[in-house]
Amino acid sequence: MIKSPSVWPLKQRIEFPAVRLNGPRILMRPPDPVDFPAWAALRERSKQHLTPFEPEWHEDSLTRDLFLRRIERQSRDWKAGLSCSFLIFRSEDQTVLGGMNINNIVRGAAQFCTLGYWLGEEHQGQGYMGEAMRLTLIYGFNTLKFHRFNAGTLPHNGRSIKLLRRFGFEEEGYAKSYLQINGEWQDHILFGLTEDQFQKSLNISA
């Protein structure tokens, strides 16, 4: 007897706002179910590179069911004002390059969020994440009206540290056992960037 493939029942339609962030070589937009094959293929090729810097991968990490559950949650959180999730594409051929997430949005007297990002191994060192970071910060400060961005990175993640400092992020602390990465609680360096600091970094790089 042939079993029917399991399909995870979606609790709601996956709906994102029509947000597009366009840069010189990349565009960023919310994920869509049609992105699954390219997303999964890139993550599979980059697995050895990404796993030391991400929460532990499981057997279903690259399945369509998990991808749909992920973007359903991201859709729900965007609608609730809790986060904004983007995939990063190369403009010329729509190749998926990585992802950028604006997480833990806090309003009221705080007006801040936390950044999370990843880039496929084959696309490292070509300036794509720098473009994505610039677009995200401009969108966050100008459109979403944040006062500050927070970010945390592993002490040995030199690329991430260099990226944050390039855009004016300043080291603000050191958190022991901050996040569970690759199955272990690991220390992180904490960075912060206010709108004023970002504007100064733009003037310096202009």
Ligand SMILES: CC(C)(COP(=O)(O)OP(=O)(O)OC[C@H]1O[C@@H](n2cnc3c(N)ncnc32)[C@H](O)[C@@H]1OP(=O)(O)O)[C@@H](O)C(=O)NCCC(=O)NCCS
Second form
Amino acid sequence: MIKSPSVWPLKQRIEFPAVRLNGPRILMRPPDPVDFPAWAALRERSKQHLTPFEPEWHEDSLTRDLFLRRIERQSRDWKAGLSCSFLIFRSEDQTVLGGMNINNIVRGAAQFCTLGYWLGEEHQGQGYMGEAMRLTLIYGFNTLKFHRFNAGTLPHNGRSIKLLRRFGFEEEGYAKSYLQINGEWQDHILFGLTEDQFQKSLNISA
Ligand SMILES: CC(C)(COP(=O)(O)OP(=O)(O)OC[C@H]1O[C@@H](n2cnc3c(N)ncnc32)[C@H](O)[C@@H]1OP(=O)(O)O)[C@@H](O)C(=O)NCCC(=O)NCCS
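Following the display of the form predicted on its own, present the structure of the form predicted in complex with this ligand.
First the chain shown before, then all remaining chains and molecules of the complex.
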């Protein structure tokens, strides 16, 4: 009997394209099973910092099993054209800094996606996410041929709002009870960025 891919051991089903995004100080690439210890340790240290802005963490949130299941799903979704998931590393020593996810990719007349991102607490305030955002937007507009990026933030997430505005994202709406964050349905500010707006923001910051 020929085994179907769905019954292969989890690790064997994790297969991402060899995409690498390189910036001056960071490298972005899809997650790998070997990243688990550093990823889990960083998120454990950053728990107080991250949980107010993420879907509720459960008891098994930082287990190896859940990490492998998550990245197996991410690799399937990448293959299906639904999302692209990256971890962000400091180039000089390969320290895991955080993550960037291009989610909800819609093609056809839409050609858009939604961004999700996080940094470990100790890596905030050093410009790493700015670099990751720049690489992601260039990859999205140039390689994936998106027409727009969407992003939603909690109204009090000042750092995230500042980051989005820096790259030309504009506020486009207010969605009541939009996402379940930290266990509660919470309102979000909706931001959008078209390629034209991104080009303008690059010209202004150049
Ligand atoms: C949202 C989040 C990723 C933003 O991170 P951030 O550290 O503010 O963003 P950057 O990495 O781009 O850093 C920018 C800051 O670094 C400073 N900085 C220091 N050195 C720098 C350098 N070499 N280059 C650029 N900026 C530098 C900037 O001045 C800026 O500081 P300021 O905001 O006090 O003006 C982070 O706050 C986070 O992970 N939050 C929790 C999760 C979350 O909210 N996710 C988003 C949900 S919508």
